[in-house]
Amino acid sequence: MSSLSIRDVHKAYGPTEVLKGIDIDIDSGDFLVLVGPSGCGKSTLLNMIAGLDSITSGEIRIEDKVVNDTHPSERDIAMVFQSYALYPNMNVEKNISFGLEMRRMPRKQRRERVAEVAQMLQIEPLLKRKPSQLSGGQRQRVAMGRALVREPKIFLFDEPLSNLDAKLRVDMRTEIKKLHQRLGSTIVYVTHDQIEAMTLATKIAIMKGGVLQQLGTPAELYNQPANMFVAGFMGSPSMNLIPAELVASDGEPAVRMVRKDESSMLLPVGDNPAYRDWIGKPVILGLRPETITDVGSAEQDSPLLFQGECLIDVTEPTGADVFAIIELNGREVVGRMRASCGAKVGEKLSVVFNMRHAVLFDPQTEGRIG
């Protein structure tokens, strides 16, 4: 296990700057997920950590050693690729042990390590099979086994689950999380799937256009997004972002909401001192779907609950829950209700807004206020 430090890292291909001053520090044993839309630079950053791509400027340290000019084979990292990258002519056992053989590890020791990893990944019955005889999930386990058998300082995963079907992705996420909990290894994991990021990470780095938008725990990014991009990217469904005006209601900051029937309601946003300077100005109100719910599902101990009737435009049943779409300030807004709440299209429902979890953003900079 090793710590990882990325300091002011830039990457340019000619005049095109792909990474623009990335700063990330993680401790030994952390599970860092790099997430963002396609083309944001996350795979480029992973390749630079691995040594597969050069750094234009900046510094990468593994433990206390600067590895900018260190050959990939000397960084003591192991990488799991999206494409599995297995040797088709070797069986599973040889695929896993090949790296150890190249390091001239004695045969008996190699067999012991392979047996240990095969048991951990539950692939013991597959050891004599060729990759062509395996399913996608089995191939991914073998690729993970080849990395695990080496006991490196850092594991790097490059979108390892993107080729799997939805159910298998969920199963493999669970397996990877169990492995991390069991081994306590330092992992850097690239994905475009924010659900993977939320479920796996101890820390998440969200990137956009080569710029680090926010680094923090899943809870920090979900509840305290640094800007509107992070707010909209994390969560499924994503955070509702509603243009509004901040006003004073009984001396306290509140946002005015206009419903579909053109009636208005004031939603208090709490006594954050930063909000005082925004009274009378336009803001963007951020509310997660679960903070807009039916009366029976509301967080009763919240000091900032507001209840009002809203017309239901669309319902989307998901089993235990139903997503109900209402209109506020001319925008479609998603609320999360119990399936039994009685939400019906074209009818009004008593909706509870939990404003304790409301977030306000600057419409110009898109940064969080306060």
Given for the second form:
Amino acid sequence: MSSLSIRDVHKAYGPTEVLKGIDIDIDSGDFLVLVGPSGCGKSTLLNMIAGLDSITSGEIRIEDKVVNDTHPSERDIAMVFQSYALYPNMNVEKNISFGLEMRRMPRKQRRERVAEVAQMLQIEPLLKRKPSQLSGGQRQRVAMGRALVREPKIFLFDEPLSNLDAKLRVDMRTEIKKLHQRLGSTIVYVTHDQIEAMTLATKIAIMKGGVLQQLGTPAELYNQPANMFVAGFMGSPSMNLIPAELVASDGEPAVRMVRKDESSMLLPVGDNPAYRDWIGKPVILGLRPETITDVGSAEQDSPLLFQGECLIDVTEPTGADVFAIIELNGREVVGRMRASCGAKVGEKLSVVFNMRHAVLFDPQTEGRIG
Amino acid sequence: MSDTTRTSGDWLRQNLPRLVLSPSFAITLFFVYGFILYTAWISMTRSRMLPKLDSFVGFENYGKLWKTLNWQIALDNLAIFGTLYILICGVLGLLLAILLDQKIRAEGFLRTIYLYPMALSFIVTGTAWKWFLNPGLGLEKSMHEWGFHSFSFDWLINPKMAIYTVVIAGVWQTSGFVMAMFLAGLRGIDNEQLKAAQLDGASAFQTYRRIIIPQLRAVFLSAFVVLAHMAIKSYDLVVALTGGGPGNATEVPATFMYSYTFTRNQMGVGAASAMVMLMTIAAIIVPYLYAETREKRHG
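Now show me the form predicted in complex with its partner chain, since the one above was the form predicted on its own.
Once more the chain from above appears, this time first in line as the rest of the complex follows.
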């Protein structure tokens, strides 16, 4: 059953169009993450789902009911804001129950619901405190409690973790994920952090300049990015995008790579029928850093493993791994090696290219080929 | 040679703030605090037309003051004026601020209009309202000329009502300022809280009553302190508008103090009344300042 459906939604402020026809459908229980760089319209879209922003044209349905002109309080949604937006003059209990009170729920029932939610979020000892007496993480919990207590059809999260420090952000991320798994609720979550998107989502909608770039599961976005923007945005370090020429090598499509010492090598990209038309033409090769490895950490069951000596320009140790930068076709290319692989700056290393996950893009349209 | 220049330059740099501040510090110390002490001393002497510093009588003048009918009238009037002035200014200021906060067009222009009376001196306000409320000159005459012959508005010359005209003029002058204070407070409230309230299903009225106005507590306090001390000090407005009259119907402590000190040859009693006013204002302002500075030290 479709829980939220967004059909050809536009938003314009005067002549400036900030959303140019968005179509998204999610099922009940889905965790949709809207992700994109700032100014891509993701927060505007969330506000439109919440009813805090009007819809210029198009249609938003919640459980098959068009809510375009429904007041925010009657859409059966609850929202967690970036600044938490707790009412500073009320204590935690009042903050959580305010929405219920406005809906004229009897006091006794309100108490029960608040107690239930407080227990779930482990904020019972804080109920009598004012928001100013809470830490960032505690405020975050209270803000979630305020949303949970309403038991809405859809939860909306507007960059809820961006005000927390790095460690707490990771903890709260896990907590949100647990909560979603336990309650099975439908969630729409806005963030600019692609790691948050990858870890939390069951579906990601990636936006840029008011246009939906791709909608899919995290794995789809990661492995089959629709275009170069999606490829570059998802993943850290981001995908290497290397201009190359597609050639036929033994009847199979391959890309020609020129190393720093001017020697070239051919990397077959697999026999995808769509590639045939591109032979002899320039393409952009997309390779994730983890597909460029040292010999020991290569994915052994991959049918498309190729080895070549490459000069290491820079190494960036991260502890577990070391990111080695090599030069291919005049571009800096990042590979992900084991820390113990022995990569040294200025020396050659035997590098394995796992071409199973390689993708090709059209340099003109920036769309994926195949 | 160069060493001594450097040290004298250093000395100057270190002490420049003190040097610059010291004249005004000395002047304030002498003319404000010195004369407060001087007045306090006079209030305990038998001074009549001129200060007589050697005739100490203790608190006799204060006793006299509280038995003076005029002082009682002045206090009654202050109670009426002060209460209404603070209340109406506060309510009107808040109301105007809320209305202006509705994202209306030409807000800057309207804000200026409401704020402008504050730029006038109370003397100008008093004189303008005196003309406007004068039955033979202003509102009443105009209404009569337009044909409303039964219209009557004689508060200015009615001893029972004259103090309320002072309230009207005072409110007209100050409510814009209070509005500006409240407006600044309203603007300081996080926009997301209002969105959250909307999602929680609170009506506009409930949002203001339950969420916004409780957050303006500090503004209410500031407004109260500003208005209260203005009410107690108010002198020029009364002098320009009613001159304390008709009779002594609009006598307030400040006009009482002036007339006893400088025209009725009762300098001792006048000084005593000045001290009572000072204590009253101090009772309002000192706790406020204390709370303010303590808050800053904490945060």
